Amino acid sequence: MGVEKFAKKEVAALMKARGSLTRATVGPIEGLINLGAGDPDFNQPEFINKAVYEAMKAGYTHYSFTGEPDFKEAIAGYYKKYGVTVDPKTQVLITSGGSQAIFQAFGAILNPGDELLIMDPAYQGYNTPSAYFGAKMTRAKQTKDKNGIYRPNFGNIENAITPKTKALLFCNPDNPTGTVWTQKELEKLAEIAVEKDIVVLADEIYTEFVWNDKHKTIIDLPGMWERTMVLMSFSKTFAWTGCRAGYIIAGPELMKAINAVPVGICSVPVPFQKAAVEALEKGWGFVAEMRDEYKKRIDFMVKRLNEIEGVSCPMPEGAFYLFPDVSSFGVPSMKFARDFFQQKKVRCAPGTQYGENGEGHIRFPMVKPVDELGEVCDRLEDYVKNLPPKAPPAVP
């Protein structure tokens, strides 16, 4: 008996769709170097582990219907480093990681038939939640600057906005492109959002990984408090991918709508909320160690990739992903990534997983030590040497 007839129509459609390639389980394969998902290879510090245990011993094992007040206060204190004052009682919502933040934000605003505008390329984790709510995902192609970094193209953004556009979502710093939006770019986007009367969702989970500047936010620009949701997560900041803690920051009126989404009791276990307070108070040395290591890996691998004939890799401005251009080989990125995996046992993501504008690219997260990243580059160099030469353009 097919269960599709019982399923919500949007769920039935998702059952037939192919899921995220980076989240599929692979292995065990001898010799595999897995650079699929962006799961940090750092373990959280022992003082955080201990804080979970101590909270449980202290009896913090009961209901917390709207999240622990001290956790919300610590979040507000953290976000103040960006010059933004947040009321922890009315402007902070606790979620089970960034994925629930995305889902709950979408649930608050998206109706069937609404359009959600994202960039191209863009993180693929936005696709299925929007489809679940019956919304249509639209895209605004980004364009590369002189350094090979994708940047927002505001002509494309304005052209992509229609009367059905409910919201625009962007990731800053960006996964997969490594782009960090400038103050002028944020101001231009805010002007468009106010003029077109749309909501902006700012995915800011990589705020601690900006390499040559400081993270800037959009929520406190003129007209933006009651039309912005900031989506955040501990997954990258504190390497908590398995512990699931995140949050949303929004204006108090918009937060009423987000709070009304029926997701049940706050799903972050209370002991982990208590540990998260400890992380926000004492965990910045650990974050600094991760930053230093990521930067070392990025510097090494960008240089090494650019030494491979036919590969061009820009230095990312933020986050910890590389998005090298391999278009010179004339191989579709899906086939390139698949064959590289099958022939050389290296797993990476094809650029088209992030939109058609990602064609000709692959994505590498810097979640392995330098020696393994060097081995990845060696295998890539060997792989591309055996590719057939790209056919010359046809003569008209």
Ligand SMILES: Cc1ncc(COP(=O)(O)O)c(C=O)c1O
Given for the second form:
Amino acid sequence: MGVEKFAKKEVAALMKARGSLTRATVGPIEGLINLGAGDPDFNQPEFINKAVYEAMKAGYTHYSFTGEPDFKEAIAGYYKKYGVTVDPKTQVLITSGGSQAIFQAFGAILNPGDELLIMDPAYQGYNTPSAYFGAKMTRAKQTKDKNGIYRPNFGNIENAITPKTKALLFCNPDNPTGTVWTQKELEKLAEIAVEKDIVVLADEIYTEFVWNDKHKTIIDLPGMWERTMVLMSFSKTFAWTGCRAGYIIAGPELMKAINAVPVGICSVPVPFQKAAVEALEKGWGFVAEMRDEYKKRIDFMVKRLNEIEGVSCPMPEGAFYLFPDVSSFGVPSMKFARDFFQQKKVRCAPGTQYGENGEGHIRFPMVKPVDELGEVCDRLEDYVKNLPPKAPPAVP
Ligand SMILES: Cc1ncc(COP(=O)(O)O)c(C=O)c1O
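Swap state to the form predicted in complex with the ligand from the form predicted alone:
Every chain and every other molecule in the complex is listed next, the one we just looked at coming first.
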């Protein structure tokens, strides 16, 4: 036995499950179009870069134990847009991006053996933090509507809730499915959460990318302030994946628990917190530009994908991912994505990365310009043309 003997048991199990896999490294491959991660291909505006330097020059380089008050105020000001009044002093906690928001939220509530209910499909970044805290992840399968968009299935949600269920986590707008929950769906979920007395974690990091509507939050519905944590990030809103800033919004009592998770001093460097204030004040033109560009890419690629025989791709309601259905080819999505990568040098995520209910799908983030997305579709068309015909159903 190696270092595992020193490791916390949950960490040893994660090490074993991970094996030699790490997230980052495929060396440079000529001609590769990488649509693996959802990392926006926009660089943040110069005024934000400058704000970091100006803050350093002004001496904002010291401890900021629980985060800068003006950053929290700017966050509360931003969230008003969703019709919600937030007290920056007691209801906002700053995190180093959405991933830390997830970790800290889980750390506040999950005991070993607790169940955390997520949707199926769901973003895969919830899995290992929940395993780290010894919680059991359970899933409620979503079902597709007439447009081919996955929707919450409340029968499945209610059936999946057990006496051990501590919390339910949902992502709205959703990565990977593009679903935006309706007001009715949010109300139904709130009713269930109150009745079953569970916490709701609302991952809202794609709020700025809702295509035909306006984002609505669950936190303000009756009975929800005391049991909801909204998880947020600058990563997608301001294309800040490398700068790392995020936050949690929760009621003051729940926030006391989140605050008690010993992650140490606020881990967003102070100059970046100051720049984040500038982003929240003046960054909306940049966000609008990104939004327009994403929409253009989405419209282009949905149309083009649907022209490929056997591929069916719904128009996402929110976020900037496409989750086309390729089940007609009868190839497991893991193999489909791997072979597509090996044969055509396009990296995409297999649907099963998001749960077994994602089988038959692949995920494309819209983080490349239209011409490259066109090239991806051409390569996909070529790839599926050469797939062996699907075996006919077995005759009994
Ligand atoms: C739904 C969702 N939540 C959380 C995160 C993590 O956010 P961050 O990159 O800010 O850590 C991501 C990142 O892709 C995401 O898609």
